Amino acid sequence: MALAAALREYSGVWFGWSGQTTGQHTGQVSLQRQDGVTVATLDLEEQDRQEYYNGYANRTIWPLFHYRVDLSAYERSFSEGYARVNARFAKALAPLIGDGDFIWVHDYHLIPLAQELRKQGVRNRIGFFLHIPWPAQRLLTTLPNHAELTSALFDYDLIGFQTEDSRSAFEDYVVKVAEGEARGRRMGAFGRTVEVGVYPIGLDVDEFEASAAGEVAGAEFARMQASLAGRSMVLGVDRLDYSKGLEERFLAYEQFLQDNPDLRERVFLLQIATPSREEVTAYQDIRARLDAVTGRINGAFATVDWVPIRYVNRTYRRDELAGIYRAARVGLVTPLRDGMNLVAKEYVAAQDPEDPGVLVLSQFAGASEQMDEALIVNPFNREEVAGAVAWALTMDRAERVRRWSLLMDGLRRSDVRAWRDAFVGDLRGHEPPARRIAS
């Protein structure tokens, strides 16, 4: 979404994994049209996926990265096809790289690809944006090839971070780790430079804001309001995934029942959450849990004609999520750690501005950095967050629009192409390209 009116307006070309497995690798480049942009696929062999993605990428990096070392799997069949992946992606890009053309190369699935695309004699400036958060430099010292990971980075001309929290450890691990330097936005070490900025992704606001006033919004909405009779929803989206903090969500929300007493009946949490990576055993374990805990959680509160915690396991649309986001009075937004979180963003947007809910963000979120006027809450503190669920509901009409207007505001000084305007704009020097590749 953040990328394609981007490479349209450039006649860019995005390449990347097409999702599908094959019996044996070839190399072979799939190219299509989709809304107006090229889109260039490769297949992955089975042993590519299982070890790649569902190894490396998704049992190895993405719970480090989430500061869950706990949850970290390190085997070498893993970071072996991390690297083939990889060296066989740039194989395939590389001939599809013109004179003057970029790379924008995008998240940890793909962290050497540019020292790959180095091999194949690619010359071109190349940056890469790390979507979720980089995770503070005693944590990532536990992955045994953490300094071959982090060198790679230095082949790119230019490294974003979301937040500068991670910039920040970045730059601990550069100077502490790799006994390299930073001054200002350039860091050197592995014997290279390479430039690092913050660049908080936002979202496309006119665009939401249109679907959310949409037919499919508008029905949602209805449907939602009907189902609320009389009662103010609390309301969660989120992957399931154990960095999201839904455990200690629900946990927090049990101590807001037993807290508030003269509340029950009169609200209920709505958590969608959906399914994701079910081939991995931690997030068949989460799924369990939560199980366990929402049927615990409605045996010990619920009446005859009240349910505390509607859980939901499936997909909706974004114009469906729009209309949901509208219904409720209080969004609760608390992963455990993670890069940005566009929920948080997409339920403010999607409020009514006479009548808006309130935000109730975690700390650990991205977002936190940029929604100051959100109720910002500590997850692992189940305390604090059945507090500020409490005030959230019982808060007056014009704080819930004076701490929203402030939010929308920021939301558009920092929408979705400020954020691409500002990465390309450094990462091109700021001369007219041919066209981008993103990756």
Given for the second form:
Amino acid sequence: MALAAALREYSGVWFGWSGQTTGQHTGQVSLQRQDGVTVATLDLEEQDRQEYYNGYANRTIWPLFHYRVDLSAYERSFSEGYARVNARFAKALAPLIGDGDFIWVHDYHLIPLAQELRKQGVRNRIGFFLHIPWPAQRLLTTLPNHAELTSALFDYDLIGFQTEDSRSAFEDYVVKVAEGEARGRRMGAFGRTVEVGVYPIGLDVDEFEASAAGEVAGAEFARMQASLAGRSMVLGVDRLDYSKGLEERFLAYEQFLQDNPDLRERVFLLQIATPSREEVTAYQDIRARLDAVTGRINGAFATVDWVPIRYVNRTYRRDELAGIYRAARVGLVTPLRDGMNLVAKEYVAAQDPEDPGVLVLSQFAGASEQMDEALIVNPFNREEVAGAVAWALTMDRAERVRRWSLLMDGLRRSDVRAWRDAFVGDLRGHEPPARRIAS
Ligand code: GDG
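Please could you give me the other form, the form predicted in complex with GDP-alpha-D-glucose (GDG), since above is the form predicted alone?
Up next: the whole complex, starting with the chain shown before.
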């Protein structure tokens, strides 16, 4: 979503895994035109999918970078798969790169890509953006090949993090573990230097507002309003992932029900949790635990005409989601760790300016560095989250409008264009952008 407009504007090529597996790797790139963008994809072998994608990316790096050392698995076949696939990507991509091109590499699946492209003789400017947190150095050093992984980042020209928290954790590693140095935006280690910056991702606010004002969102909003029956809705929207703190959220909501018997039947929690990475055991486990917790809370508190938690495991259209956000009095966004968290921003952007809802936001979401006017909570502290929900539900309109307006100003200032232009500007060394080539 965030890159689509940039790719059209710079007449870019999107390159990545097709999502398909094939019997034997051929290196064959398939090229297509989609909405004015050239999309180049490569199939992977089943072994790659297991070792690279389900393995090193989603069972080693994802949990570790979200501070779940307990869930992070390290197997030699995973890191071999990770290296192999990145090398294959680089081989397939190198012939598509022209002289003046710059390359923007996204996320933790592709950390060694620049290193592999350099081996293929690519000398172009290459930037890397990490969507997830960079972990504290004491956690990162639990990874057996942490030095190999981090040193690969020094083959980029620019590294972008979502937050100052991640940037400083990276600096800490460079200085204390790699015995390198940091001078302003330049960091040096492993015999090389790289530029490092903070680029918080934002929304396409106009696009999101338009979809929130559209017919589908309106219909969904009306449907939700009717189903509220005078009650206030507390809303969570997440990929079903252990980093999103869903179990802790349900327990905090249970605490809220216990602490506020007068509010009980006047409120319900709607949790939309879209299934994700279902082949990985930790995701099957969290799903089973959440089923059990919601069942227990609903069993304990429900009455004949009220259910405290509506828990939904399906996907909604983006414009439907906008209508649901708008109908919620409280947006409850309490990840245990999150690179940014766009749901927090979407919730704010979807509100009615005359009667906005209140955002309750985890201090461990990257978004909390920018969204001071939300009710910022520690998601591990049940009482605090329960108290914030009660406060949000009873907050007067003037205070809700005051907080919302400031949050909305921040979303407009730091939107998806600001994110993209800052990163691309630094990557290109602030040359004017190439003229758009009509598609
Ligand atoms: C990673 C980082 C960082 C959810 N359910 C439905 C649906 N969604 C959409 C939301 C939102 C997106 O998915 C989720 O984005 P988040 O930012 O909350 O989280 P991750 O997926 O973990 O993303 C994160 C992000 O990258 C960007 O840099 O913020 O920290 O982990 O846009 O609306 N969309 C639709 N139907 C659903 O049911 N259409």
